[in-house]
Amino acid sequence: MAEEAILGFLKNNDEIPHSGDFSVEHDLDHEEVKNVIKSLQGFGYIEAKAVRKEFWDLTDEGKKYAAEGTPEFHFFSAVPEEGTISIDDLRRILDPSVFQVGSTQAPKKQWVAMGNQVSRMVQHVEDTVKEMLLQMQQGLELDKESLKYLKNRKLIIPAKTWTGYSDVKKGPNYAPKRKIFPSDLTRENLENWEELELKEYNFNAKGQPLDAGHLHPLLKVRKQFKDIFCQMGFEEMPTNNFVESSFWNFDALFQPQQHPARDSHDTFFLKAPSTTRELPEDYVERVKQVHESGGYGSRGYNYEWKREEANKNLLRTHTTAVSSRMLYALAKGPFTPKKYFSIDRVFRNEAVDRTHLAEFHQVEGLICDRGLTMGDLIGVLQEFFSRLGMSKIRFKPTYNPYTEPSMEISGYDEAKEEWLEIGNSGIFRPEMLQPMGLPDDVRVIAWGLSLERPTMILYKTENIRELFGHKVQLKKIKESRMCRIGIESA
C-alpha cells in the first residue's frame, strides 16, 4: 500500500518533501514508508535523502535556569556597576549553588574580573544561555555549537531521535509500479526463457556473516610464536600453575631474600595456602648454602637464609619459576642437551596503566648446552628475531639477579624509525645452575619478552587495557586481522 501510494504521488508530483507530512497525509505508518522507500531507492526507482533529527529534552537544572536565570548572570548582576566587590560579601549575598557556578563561568565569559575584590569587565550582558533554553522549551532548533554547549553544561538531554527521507524524487529507473523478476527457474520460466527477464544477480553482495567464535589477538600472536619456537627445535614447558613457591620463583635463581622484587608491593602473596608442603631438601640445604656463603666461584650474599621466606606461596612473577624447575629435573638424569619455551601468564603488583597490568604473558626461552657462550646467544637471537621480521636488533650490557653476563635487546621499527626495547637475555649463573647438579661445563643461554607489546604494536593498540581484560571489546576482536609477524602486509 505504501509503495503504490508513493509511486503513484511521484507518477503526478515532482518530490515527496517530506516522508513523515506524507504519512500523515495518506494515513500510513511512518516505519513502514521509510522501509519501502529505502527498497525503491536501492532499485533506482527513486532518489531521497536520509534525514536524522534530535529532540532535547531540559534537565531539572535547565527548566531552573530557562525560569530564574543563569548563575553567571546572577553573579554578574551581583556585581556593583562601579566599584568592586568583595568574593566574601558574594558568597554571603549568593546562593551557594549561584554562586559556585557563578564565579567559574562568569570569569569564563570574561563578564567579571575574579580576585580577592570582584569587578566587571563590561557594563551589560545578556543571558543567551537563557534565551537558548527558552527557545528549546518552544520548540525552535539550535545550531550544533549551541547544542554542543547544553549539552557540556548538562542543561539538556536527549529525548527521542526522528529518522526518515526528505526530497523524494524519481530516480532513472522510475516506473509507477515496480517490476517483479523471476529470481527462480521453474518449467514456466524455461518454456517461454526467450521472454523471460530475469532478476540481476549481485555478485559483489555480501552472504550471511557466519556465527562463529572468533581468535583473540593474543592468541594469534602466541601462536606465530609457538610455530618459531617449534620451527627452531625448542620443546614447550607445562607453565599450568600459576601459584608458586618463592623458593622456585626467586631462592633457586640465586636472588636475595632481601631483593625489592620480593617485597609485598611488588608480588601477590598468598593468605591460603600461605606456604608450600614440600621442597627437595638436599637442593635447598645447597641453595641456602650458596646464599648464605657462597661457592662455585662466588662469595654469596653474606646474609642469614630463611628458610620461611622460601615457603611462603605467590602468584608467579615470571615463568622463569618453571625453567628452574625443568632444568632441575633435567640435572637429575644423564645430562642431555635441551632447548625449552614456554608463554604463559605472569602475575605483578604494579600500577594499572596504558602501558602496565597486574598480570600480563611472558615468552621466554633458553638453550641449555656444554660451552655455550655470549656469541652462541647473540647468533640464536638475531635468528628469533629475524623469523619475527625484526632483522635490526642490538644489545647493551644491563643486570638481572640471575644472569651474567646480561643484555637488554632493543629492535629497530621501522616505521616509527625509532629503537624500541623489546627483551631481556643472558647466562644463567653458575651460582644458580650448579647446585641443582648440573656438570660444570654445562651453560643455559636465556631470554625473554613480554607477548602484550609485539601484540600491540602489530595491532595497533595503544592501552594495553583494551586488549586484555574488561574493558576489551567484543567487536574489535570479531574484526581483528590474522597475525602476520615476519610477513610484511601487503
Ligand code: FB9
Given for the second form:
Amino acid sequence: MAEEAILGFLKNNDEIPHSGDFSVEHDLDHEEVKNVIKSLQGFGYIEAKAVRKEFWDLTDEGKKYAAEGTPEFHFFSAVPEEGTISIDDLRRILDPSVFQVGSTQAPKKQWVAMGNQVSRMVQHVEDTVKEMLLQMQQGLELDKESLKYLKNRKLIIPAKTWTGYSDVKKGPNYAPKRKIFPSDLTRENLENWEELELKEYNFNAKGQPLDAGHLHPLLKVRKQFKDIFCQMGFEEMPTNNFVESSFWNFDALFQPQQHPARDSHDTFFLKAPSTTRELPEDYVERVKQVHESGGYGSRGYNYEWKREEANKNLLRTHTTAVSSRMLYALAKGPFTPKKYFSIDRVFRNEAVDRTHLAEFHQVEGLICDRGLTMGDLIGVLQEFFSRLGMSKIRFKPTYNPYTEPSMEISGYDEAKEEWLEIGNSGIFRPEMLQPMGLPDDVRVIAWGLSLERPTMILYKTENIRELFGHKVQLKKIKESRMCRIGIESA
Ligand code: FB9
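Show the form predicted together with this ligand, please, because up to now only the form predicted alone has appeared in this conversation.
Now the full complex is given, and it begins with the chain already shown.
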C-alpha cells in the first residue's frame, strides 16, 4: 500500500519533501511509510534523508520565566543604574527564589558586580532566556547551544522525538513497482535461468541467531587450556572430589599442621563428614616421620604431628591435593615418567574482592621424571605460556611449603605494556616425594594458575562476579565470542 503510493508518487513527482506530510496527505501510517522508505532505499529504488526532530516541553520553572522573565533579569533590574545597593536590601525586596537564582546567574553573566554592595556592570541587558523560552512556546526551532543551555538549567525537558525522511527521490534502481527477484533456484525457474535475475546475495547478512545452548566463557577458556595440555602430551588428572582430607591436601605436601593456611580462616573444614574414613597407614607413618623428624636429607619440622589433624575433611584449597594422590599412586607401580594436568574448582575462605571469590578454578601442570631441573621447568613454562599468547615471561623466587625452589611467574602484557602475575611454580620437595616411595632421582616440576584471571582478561570482565555467581548476565554469556588462545599464537 505505502510502497505503491511512494513509488507511484515519484513516477510523476521529483521528490517527497516530508514523509510525515506525505503520510497525512495519503492517509498512510507514518511508521509503515518509514519502514517502506528504509527498505526501498536499501534496494536503491529511492534515496532519502533520515530526519530526527526533538520536541521539548518547558518545565514549570521554564513556563514561569517565559511568563514573568528570568530571576537574573529581575535581580539586575533591582540594582540601581547608578551607585550600589546592599545585598541585604536585594534579599529583602526580591522573592527568595528570584534572589537565590538571580544572585548566581546575574554575576555569572557579568551583569552585576557582587559584594556587600551590588552595582551594575552594564547599563542595559536583554532577557534572552525569556525570549528563547517564548520562541519555544511558539514552536520555533532553537539552535543546539541554546537548547543545551536551557536543558542544563532544567527549563526545558525532552517531550517526544519525531523521526522520518525528507528529500525522498528516485534512486539508481528506481522502478514504479518493486521487482521481486527470486532468491532461490527452483525447478520452475531453472527452465529460463539464462534471463533470470536472481536476488543479490547479501554476504554481510547476519544469519538467524541460533537459539542454542552457549558455553560459559570459563568453559571456553578451559577447553583451550585442555587442548594446549593435550597437545603438549599431558593427561588429565581426575578432580571429581571437592571434599578432601587434610592429609592429601596438606600433610602429603609436607605442609606443617600449624601452617596458617590450615586454620579455618583460610580453609573450609567440614562439619559432616568431619573426618576421612581411611588413609594408607604405612604411607601415613612415613609422612608423620618426615614432618616430625625429617629424613631423605631433611631435618623435618620437629613438631608433634597429630593424626586427628590429618583426618579432618575440608573443601580442597588447591588441585595440588589431586597431584599428591596421583604421585602416590604412581609410586606404587614401577616408575614411568608422567605429564599430568588438572583444571577444577578449589575453595579458599579468603577475603573476596573484584578478582577473588571463595572459590576459583585452579589450573595445574606437573611433569614427573628422573633428573628434571629448574631449566626443564623454565622451558616448559615458556612453551606453555607462549601457547597462551604470553611469549615474554619472567620469574621471581617465592615460597611454597611443598616446592623448593619456587618461582612466581609474570608475563608481559604487550597491550597494557605492563608485567602481570600469571602463576606460581616449583620443584616438589623430596620430603613430599620420598615418603610416597618414588625413586630418589625422580624429580617433579609443577606450576599453577587460575582459570578466572585469564578469562577475565580475555573477555574484558572487570569484576569476577560478572563471570561467576548470581550476578552473571546470561545475555553476556550468549554473546561471548569464541576463545582463540592457543590458536592465534599457534
Ligand atoms: O592465574 C593467575 N594470573 C593469570 C594467569 C593467566 C593469565 O593469562 C592471560 C591471558 C593470557 C593472566 C593472569 N594468577 C594465579 C596470578 C594472580 O592472579 C594471583 O593474584 C591470583 N592467583 C590465584 C591464587 O590466589 C590466591 C592465581 C591463582 C593461583 C596462584 C597459584 C597457583 C594456582 C592458582 C599455584 C600453584 C602451584 C605452585 C607450585 C606447584 C604446583 C602448583
